[in-house]
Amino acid sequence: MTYTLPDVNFQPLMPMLFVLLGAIVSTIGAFNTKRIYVTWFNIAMLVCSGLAMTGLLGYGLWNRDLTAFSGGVRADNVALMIGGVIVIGSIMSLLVSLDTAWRARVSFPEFDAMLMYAIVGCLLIAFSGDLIVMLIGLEIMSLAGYVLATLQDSRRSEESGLKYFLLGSVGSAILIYGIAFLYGATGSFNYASIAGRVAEVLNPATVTDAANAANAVALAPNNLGILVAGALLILSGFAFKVALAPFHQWTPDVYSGAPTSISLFLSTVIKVAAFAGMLRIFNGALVDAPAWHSVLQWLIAITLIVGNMAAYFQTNFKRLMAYSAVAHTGFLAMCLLAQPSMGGPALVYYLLTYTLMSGVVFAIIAALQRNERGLNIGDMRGLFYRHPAYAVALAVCLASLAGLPPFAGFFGKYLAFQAAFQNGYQWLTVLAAITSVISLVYYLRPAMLMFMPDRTPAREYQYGQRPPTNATVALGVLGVILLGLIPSLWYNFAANPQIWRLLAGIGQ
């Protein structure tokens, strides 16, 4: 009997490798440490991740396309991207949590342990190269969330994340539902073979292999049928991750309900995860495959509807953000609905300048709440007299999650709209322009109350010296800003068509 060695390459996996072991330390060594000495070692091996992405600790992933265990692991242009993006909404994260934690009463070793194995989930779904480590990216970051969701001692909090653990797994059967179908349509978790087994299901006479052409032809019908059901399905999970309606329900409790520094964990990291499984799937193993982009326009129509109109009622500010992220998940869907030489480099560049976004404005939230509620619209009146740093950070953000030139949300949006629009979904990008219009006033309601005078002298505000905090919002700020300048900074990277020629492995 023989034996086949795994295939074991280490240079790929370093990115996890790094977080992984900021997870470890966390869970076994921090109890005797205090947790500020914690969460700085977690932000350095995060900053270690990013290196190794970019090649700067002595080794050069990008354009090489390493692959780890048979190709289940894959550390393409597309992970690397992305990879990079998740590092850097977990880096604002954890330095926001450096100034609230103690507050949210959250300061402790299991929140910072969490929060890194939701990391680690969040870089295999990137790095992943076929269904099963997705999944397995997928469940330990779904898993970690709904703790994160729920670690604050508050009966708030317990429902929030109870509401977010229940949905959450009916999102997650129903996806690993549709990967069973997938599988049984094209005998493959592999992305590049499925996409290869694709091609075959709706044209059987490209099978070359004569053997296997006539069972080809006599099975295409059947395996039609299951290959549908299966990518709806995987379509319908998804949609839970990223909160696409109406599979948004849970959003803005669990926003509301769980610490802000969570809430723009969740807003963005998860959020960029749970798109770059989308990409993956429906950009790379099932690009070619029917049905599911007739039903994915309907569910961004519903989206685009619901989560604008909903945030234009909001009086607290993180369920208008909660709603803001729903809105946001549509206009990030749209990229979907391209070829993919159009609609990735798109939804990478949207992905990167939405996390700047909401994290920056996630931040000033956790720095200006008096407890973990958040902010009535209201609170916001005279913030420009009071602290003129972040009125201007919070106006240029919100400016910018607007879609307002010169910042860097102007320049995504048009991105997703040509997406759509020259891939026939002319309508679709008429109804985002205006729900985007409609999104004008929610957003500059609070950003015009910041440069009123307040009339209420009893209020009293204690805001304190915030230095991670305001670190993480003059960086964010600093991104939106150059990104909507110079888009060219990051979307330069992600225009090359040879990276998204061979997003699902094709043609090596």
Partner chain sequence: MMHLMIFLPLLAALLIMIVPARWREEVAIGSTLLTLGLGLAIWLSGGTGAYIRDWVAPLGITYSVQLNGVSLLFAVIIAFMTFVAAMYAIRRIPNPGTMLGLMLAMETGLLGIFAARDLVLFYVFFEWALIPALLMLAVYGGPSRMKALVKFAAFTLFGSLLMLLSIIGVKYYSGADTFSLYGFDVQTAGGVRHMTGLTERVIPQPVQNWLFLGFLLAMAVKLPLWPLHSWLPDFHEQNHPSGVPDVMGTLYKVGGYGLFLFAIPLFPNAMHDFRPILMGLAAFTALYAAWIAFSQQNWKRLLAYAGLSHMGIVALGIFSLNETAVIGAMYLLAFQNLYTGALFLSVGMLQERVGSVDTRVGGVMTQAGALGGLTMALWFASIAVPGLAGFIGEFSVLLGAYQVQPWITAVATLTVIAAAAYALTAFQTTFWQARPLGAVATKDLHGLEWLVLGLPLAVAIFFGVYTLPALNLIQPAVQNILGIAARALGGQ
The other form holds:
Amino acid sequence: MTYTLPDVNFQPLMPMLFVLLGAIVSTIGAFNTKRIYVTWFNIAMLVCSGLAMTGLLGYGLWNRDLTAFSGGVRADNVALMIGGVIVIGSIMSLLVSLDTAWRARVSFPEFDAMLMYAIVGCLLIAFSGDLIVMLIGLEIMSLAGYVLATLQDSRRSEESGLKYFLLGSVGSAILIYGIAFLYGATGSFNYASIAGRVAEVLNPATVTDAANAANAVALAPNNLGILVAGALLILSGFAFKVALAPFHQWTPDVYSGAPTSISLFLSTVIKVAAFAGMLRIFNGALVDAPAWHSVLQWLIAITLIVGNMAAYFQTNFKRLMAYSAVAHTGFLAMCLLAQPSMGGPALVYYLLTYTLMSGVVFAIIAALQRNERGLNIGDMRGLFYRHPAYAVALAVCLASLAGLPPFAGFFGKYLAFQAAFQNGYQWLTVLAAITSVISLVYYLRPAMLMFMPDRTPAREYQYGQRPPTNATVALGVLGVILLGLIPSLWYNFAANPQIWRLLAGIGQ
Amino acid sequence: MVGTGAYVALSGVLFALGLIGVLTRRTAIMVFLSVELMLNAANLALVAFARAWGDLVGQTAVFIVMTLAAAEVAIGLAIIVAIFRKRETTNVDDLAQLKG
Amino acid sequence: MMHLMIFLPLLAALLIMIVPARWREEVAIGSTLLTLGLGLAIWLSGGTGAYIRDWVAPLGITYSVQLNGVSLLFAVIIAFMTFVAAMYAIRRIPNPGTMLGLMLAMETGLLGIFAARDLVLFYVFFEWALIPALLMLAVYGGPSRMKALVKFAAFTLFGSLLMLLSIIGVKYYSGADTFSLYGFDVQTAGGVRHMTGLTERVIPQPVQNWLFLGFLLAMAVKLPLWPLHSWLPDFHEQNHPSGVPDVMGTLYKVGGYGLFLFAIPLFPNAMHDFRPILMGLAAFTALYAAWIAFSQQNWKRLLAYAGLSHMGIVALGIFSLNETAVIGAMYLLAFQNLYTGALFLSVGMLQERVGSVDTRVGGVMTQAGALGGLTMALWFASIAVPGLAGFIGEFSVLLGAYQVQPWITAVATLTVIAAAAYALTAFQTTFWQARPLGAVATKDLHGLEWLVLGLPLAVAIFFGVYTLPALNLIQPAVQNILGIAARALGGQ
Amino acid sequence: MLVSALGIGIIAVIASALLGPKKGSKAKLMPYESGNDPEHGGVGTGQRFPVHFYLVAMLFIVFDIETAFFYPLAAAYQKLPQFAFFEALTFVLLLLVGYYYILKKGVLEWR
Amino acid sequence: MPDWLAAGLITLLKAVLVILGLLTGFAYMTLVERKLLGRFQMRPGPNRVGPLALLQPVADAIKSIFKEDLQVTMADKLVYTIAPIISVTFALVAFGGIPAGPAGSLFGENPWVYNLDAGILVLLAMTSMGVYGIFLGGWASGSKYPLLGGLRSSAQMISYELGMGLSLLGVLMMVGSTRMTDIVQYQAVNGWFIFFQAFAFILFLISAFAETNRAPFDLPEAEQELVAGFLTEYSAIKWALYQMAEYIGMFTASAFMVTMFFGGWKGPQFLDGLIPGISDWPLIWFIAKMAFFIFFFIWVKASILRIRYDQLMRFGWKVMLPFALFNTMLVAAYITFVGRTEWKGGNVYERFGLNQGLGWWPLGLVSLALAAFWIVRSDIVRPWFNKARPPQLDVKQHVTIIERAGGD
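Could the form predicted together with its partner chain be shown next, to go alongside the form predicted on its own?
Now the full complex is given, and it begins with the chain already shown.
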């Protein structure tokens, strides 16, 4: 028996290794030092990770499409961009936690450690080149996420954590079963070879390799069925993870039950990573596979309706944001329906803007709430006269979430609509437009209340404005405005059709 | 020699049982055990397909899935125990604090 | 110069946030005046050419702006009215910094709307202008502003999001390279490449109808057309009583302009096919609004319905696709802003004096003769008395539309009579009649207020008598647009 | 093997059940709690045990899986290239991170 | 008769034989143990029933069958009954995989019931199934002491299972197979593993004692602590089944140790010089070596004091586990850096001009030294697990949190 060595190459792993180092240091180093130092160290590690992705650390990953471990890890441009989004969201979470974690009673090094482990998982998904690595990343992320949601020693957070855990593990199980089926249909875990085999399954005449031909024939009658079943199972599994209706039930509870700085993390970074997985699988490996498009479009339709309608009736701002996250899942998922060269850049752009604006909103809730239940919408009346900067920032981000130009959310929505529209899902875009109107209304109410003069005493936490949160908010708002005025800043990187062909392993 | 189809069918049955368990059981532990059943169904399917393709990677995947299941057990039990110690119930319906 | 004109107000708005409170008024007035000056200078230089640059190159979104023809006229009038409103705001609103900032921010949005020659850019400015309007209502609005606000925003967004879809569809189905109306050349490595603009392509027919409906919906909400008008009265009623936000809101009736500049050249076949229905709808809107206005007892609602009625006429003109009517519609649209805006301000003055915007106050004329007189003059402009700007526009519209759809136009003509009825009734109950016993004495106009009401009136009279400068701007533009439409229709 | 082993156990129990006397009395069948009356009602009725046992169980699962990963490695170790050692070392070091953590957390302290 | 049926019947026959052998062994081992313990404690031990008390086990068996089988009122009936059966079943099954001689040495048949590729893994799996028997028995009794006793025993068993599993890894790495016959053959060629893996053997030995709940780790039977642990509510045959499981576990552990470290069924090669072929005598060597370890078990029980429960757990987690891991990595490093030529500039032998034929002996020396050091300097090792450190609340950090909270 001979063993072939996997091609070991640590360069594409560098972004993850930095984060992992941070996680390990938070795990073991925190017994000797204060949490605040650990957190700053972690932020530094995240920055290093980001720099490693952009290639400013003496070597470049950008445009090099490095792979390692027999294609298990791929640092192509897609991975780098999504990794960048993840890093930005994570830095925001950590900064906010500096201010608010002690109020939420989660200010201990394990918080940082879990966060960093989750980020490692997220990056692993983004950098995955085959289903196994993706699965490992997904599980690291989810498991750390469950712990994060439960970390606060309160009934609310523990119950939400349990709910998250139970539904999340069901989702994982379905996903894994789907992966097994996909493997059964194609005989490979690698995205690129799956994409190749999918073509063969669909069209057996194209089989070139004799050995593959034998295998394809051996499984041929069942292959297509198994493939479709696998794709749909994976789709449902991911629907749990990204909270597509009707698999979204955990989302509002978890996002509103967990401490707000954790909700920030869960609703941005985790979601970005889950979408990265979907992007990799559905726009990469399964881009030619049948059936999943038509199921996904219905899921999106339900998500748009349910998410927006439910958010409309919320009176708690944090819970509103939770449902808004569900609604945005619908918009985000619309990008997946399109051809990768069109939907991919749209998704990447939308993910970044979504992370920024959602991050800011949660950051401000975290800073201003009196307890972890969040703010009531009524509590926000007159916020502009007490915390003008936060109110303006919040208004900007809410407008952006609603999709109003000139903020970045507009272009995100525009791109998503365009992607779906130009690929034959016009009815879905009309539905999305109509549900967007509902979303505008529920974003508008808190946004406008903030500017209405108010004589009653303040109902938010008075000392919420602190430098790290300010930095987060400034980063987010600046990003939202800049990306809105000059979308090319980010979009031009993503728009190159070449990188989206590589996603499915075509043209290697 | 039992065919691949039979194994896959068996794994399908296991998976369905797990899914039914998830949907009908109200105790967190039982839901959790059903999830484990689903994971094992996936393992069975993976092994069966690995044999059909004559490929070792599928079996490696089983190893990883087993690890994931173990990690899930560890964390899931921790959460359940934490709640149990506070509330003395693991019934999902009793968690009325948070309604979807 | 053009870009400076568009973005100067925004810069001023940002400056207002920074400078000390006591300089805010000077900054605001100065910048509005400067903007107006820039506008007039452009007018004197005969308008600007198209300026096209890539904005989001991979998507074909450009920053293409142009101020000439109709858009130049509108821009100048907006600059003028913003100046007038700002003058009134600094006198009337205590601590007016926020209001001035919002007004200036909105002015940029409006100027942008008129300057934009790219559909996406148009949309961006279209939504941009929404935000200050919402904030004005939120900060300065009346007790039930939340409802008005939500209604306003929901209606607008409902229309504009569907418009966004048709914008996407327009480029997709027409096969144009950019969202710009006009094509342009770019330097590439392989030489000069022509990027086709939207007007250079024709959208295939069945799709064109759907896209037009999406576009129309947005414009009809803004215009507004019955039955999408119900946000309008609430919006005006709940705004700050001074009427300053209303002025900006009145300027904001960009629906007609959008239909004119984008819908006619892009969807000529669809407009042609839908013409009878649309004209009927417009005429009905005009008459219906006038009828409702007749029973209003709140000045602001009354003005809102009056504006709605005018917009019905404007829409009638545009939908008729007849050159005379379209010119009239543009004329009316341009100057309606003037006198309706000024009327809102006069209502603000009235409210300041008698503490109410009810139309049944009575006897104001006896104590504040100048206010009453100027208001009456503005009302005359509004109900299209000859010699004032409103008459020219309304008459041309009816004249032109009659050639296309005589019966519908005849119905619309009734509006003129109805307008006289509601205007005079309301004026009579407010300014004449007996002053109620025990009412406080009202002061007459003083200082800036003379200017605030007088300047718009003067302009309205000037353009009511001497139409040539305005027509010189409007006519070539209209001919150009209708020419594009005619080519598309002929090519069918 | 399994069958016969199982058979032995079952036969023994059945034989005893058939042959042995059955003269239970209440006191005789009461749970033995050093002579005190039993405090609670039997199986599954809210009995609590120290959380430490859960921890040990979880730790066992984690470390047992780790052992399970080691077995295939060990069996194939001599045929693997030198790289395998570093891989194993990485694995063990990561494991030790967790080990150090639980050590410092006092999970392994028993009172 | 088809082949598969014949093979199946033979397997069944062998299984029954092994089981009967084990049961007899168990019965007489109780006698031997009591006798020996008596001798160790300067008393005669059992000497009434039959000559040399040889009938004592028979009497015990009859008694336990005819004794009243109590079942506590609050017990979970089904589980209560099944638990001891599980325990004894897996204890018996585990033994079947151990080869007692070379292939075909048992009247032309193989002297094992089953021989799987993953033999060691199966064996470990079967022995760990015993945890279920104990835990379920304790839980199903519906009583406080059995529950706690069952938990403690389970915790103990799973803790030491780690050390046990890890300590075998060195051997596995050297052999490269998990099949027990391969391991025995390897030892026949290269020498017994006790010489190369003395340290691992000590770790394994200790773990085996803990796994089988034998002294000094027989906490489940520590009357002073929790009455009789999980056995409190058991009597008659069920109690006897648990005892059976324990003793059979001891057999298995002995046989396992013999196989892994002492050359299995092979005798020492140098004896072949005296009597040709003596090292290959089937079964004899195997049983002889096993007997020694069984004696060793009893010897230890008679000599060493029972340790406290917290000491037990701490020892398992803080000493056994890391050292077993260390041993594994030591072997791995040895194989990679000493035994290989691919390392820079040839392997270590070449670099230092040593004889290539040294084989495993340097490793054996290191291991032996380690073991010796470990035992001799146990006073250094002991504090690692003997000193209880109460978890401390970081008061200072707590106060800072409260201060920073600003009284909110």
